[in-house]
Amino acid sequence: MEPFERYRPIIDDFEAFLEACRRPLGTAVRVNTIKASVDRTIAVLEETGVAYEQADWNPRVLTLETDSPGSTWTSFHGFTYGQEEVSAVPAGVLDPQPGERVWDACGAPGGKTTQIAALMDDQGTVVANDNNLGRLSALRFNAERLGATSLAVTNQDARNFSMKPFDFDSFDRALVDAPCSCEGTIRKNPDALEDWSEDHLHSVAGIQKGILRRAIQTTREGGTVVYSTCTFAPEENEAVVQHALETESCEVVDFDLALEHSSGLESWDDEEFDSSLENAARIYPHQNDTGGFFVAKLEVTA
């Protein structure tokens, strides 16, 4: 937990934060409404004897009293998908609508991609991209199991993503759930900090900046881009969004989030950020008994 000491000045109730990081994470799933409604899924869970608790902030998110969510009847039939509770936030903030064109820049293994498809009632086009060909097999498997038919899968470096394969030149919305240092996954991955270093933070931030810039460039004017990570590092969060504000035509906008969270930072060490970054959300493990996440919503401008 030593690397987390750098966050003591920015996290309220820091000791509660550390205590939460040491606790194992509960088992959460997302109801896949392409296959079944929330009510039908809950009825099946009750019939098969799987206890559950429904999240207050999102009726499609359930915490199950089982160590094997993938072995349940609902999972086998594609009614549920194992997805950490806070991981369901970015797609909800993106708010994709049926019939739209949406890019998931870092789509594998498909949790958020299939969530986007479900929010769109599987109507429209969801382009799921990943630069790792091996991980795309998992994405394809999950899309088939969950019945998501609106997907097109691409294998490109998102920083240089080409629109040439498509008969349109821009997306309505884009999600950049960027590869990161994964500090916020410490509760389910106790080894998350083993290779931690500030050099690594700056290295991965360079990749994140490139992906976010390309997402803005490929999204139409007035469209929405959501940037998210499962880490606490400002170098990978506010600093990346700040870079986008300085290099692309976009602005950070506010959004509603029923989960308890903290505002984005307006400064870190000697670096100052645009005041609009206060509209971003930092979700810490002790606030909702979840993992950690950062989410910022941007609108593409002229």
Second form
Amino acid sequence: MEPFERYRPIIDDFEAFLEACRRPLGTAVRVNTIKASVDRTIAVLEETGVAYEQADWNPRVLTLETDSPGSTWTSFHGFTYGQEEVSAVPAGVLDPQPGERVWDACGAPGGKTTQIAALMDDQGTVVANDNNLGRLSALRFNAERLGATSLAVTNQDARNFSMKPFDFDSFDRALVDAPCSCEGTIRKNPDALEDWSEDHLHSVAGIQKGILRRAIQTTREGGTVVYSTCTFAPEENEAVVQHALETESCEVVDFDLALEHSSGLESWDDEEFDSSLENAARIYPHQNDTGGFFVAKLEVTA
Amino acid sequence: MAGERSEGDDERASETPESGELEENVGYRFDRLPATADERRVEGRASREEVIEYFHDRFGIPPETFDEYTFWEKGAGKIWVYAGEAPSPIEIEAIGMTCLRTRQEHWKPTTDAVQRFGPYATDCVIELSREEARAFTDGQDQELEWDGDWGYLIAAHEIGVEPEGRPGRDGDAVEGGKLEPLGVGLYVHGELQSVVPKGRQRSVSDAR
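What's the form predicted in complex with the partner chain like, now that we've got the form predicted alone?
Full assembly next; the chain just shown is listed first.
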């Protein structure tokens, strides 16, 4: 937990934060509405004796009382998908609509991709990309189990993603759920901080900036880009969005989020960020008893 | 918003060989199926019409179920069903989901397609008890009675009836309960063989 000391000045009730980070997380699943309604899924859980709790902020997010969520009937039928509660946030902020063209730049292993497809009623085009072929095979397996038919799966480096395979030249929306230092997954992976270093944050941030810029370039004017990570480091969050504001035509916009959260930072170390970054959301583990997360919503302006 | 999609499926005109002979299938890319057998330009390729007919004739799935989908072939006989936009041919990793294996005597639907589109099926659906469903899901073959056609069947069970179908009081009959497809089974000689792929098999445990 030592690396987290650098966040003492920016996190309210820092002791509660540390304490939450030490507690393991419950087993959360998302209801896959491509295959079953929330009511139907709950009926199966009740019939098969799996106790559950529904999240206040999102009726499609359930916490199950089982150690093996993959061995339930709801999982076999593709009604549920194991997905941490906060990781259901960014697809909701993206708010994709049926019939749209959407890019998921770092899609594997497919939880958010299939959530995007579900929010679109599985109608439209979701281009699910990842640079890692092994992780893409997990995405394909998961997508088929969940019955998603609107995905086109690509294996490219998102930083210089080519639209060439397709006959359209821009997306309506894009999600950049970026590879990151994963500090916020500490409750799930206790060794998440093992290889932590400031150098690592900076090198990952370089990749994140490249992917976010490409997402803005490939999204139409007036379209939406959501940037998210599961980390607390401002170098990988506000600083990445700040870089996009300085280099691409976009602005940070406000969004509703029914989970308790903190505003994005306006400065870190010696760097000042645009005041619009306070519209971004930082979700800390002690606020809702979840993992940690960062989400920013951008509108493309040219 | 998404652009308009052309009616039906068609292969690119550029694929038409000058001699009028059929071309060979190219295994590494996705090609959209021709609308009908008459428009076929690639040797042995199934048409959209044949695929839809198969699901209708064998399982009673209404043809209009697939109105908003296109069908594609990649590899030898693997058919994919897709709801989005794409030009044909296209070289990407996947398009929609695999739904059917063709280019063999008996076409075989995939487990995941049967789970996705099987709820519309009326024929060749074998209903399993919970115990039988558990064995099927675990990949086990079992001896079962079945009066219908042999061959590939949709194995299904009743589970989690929708609230409106639930009994109002204990002891009332459950109405409106529909069967939920588990996957594909091969029925021959009094035995239902589970063909759920290894990676998809699960030992499902009920708490009760």
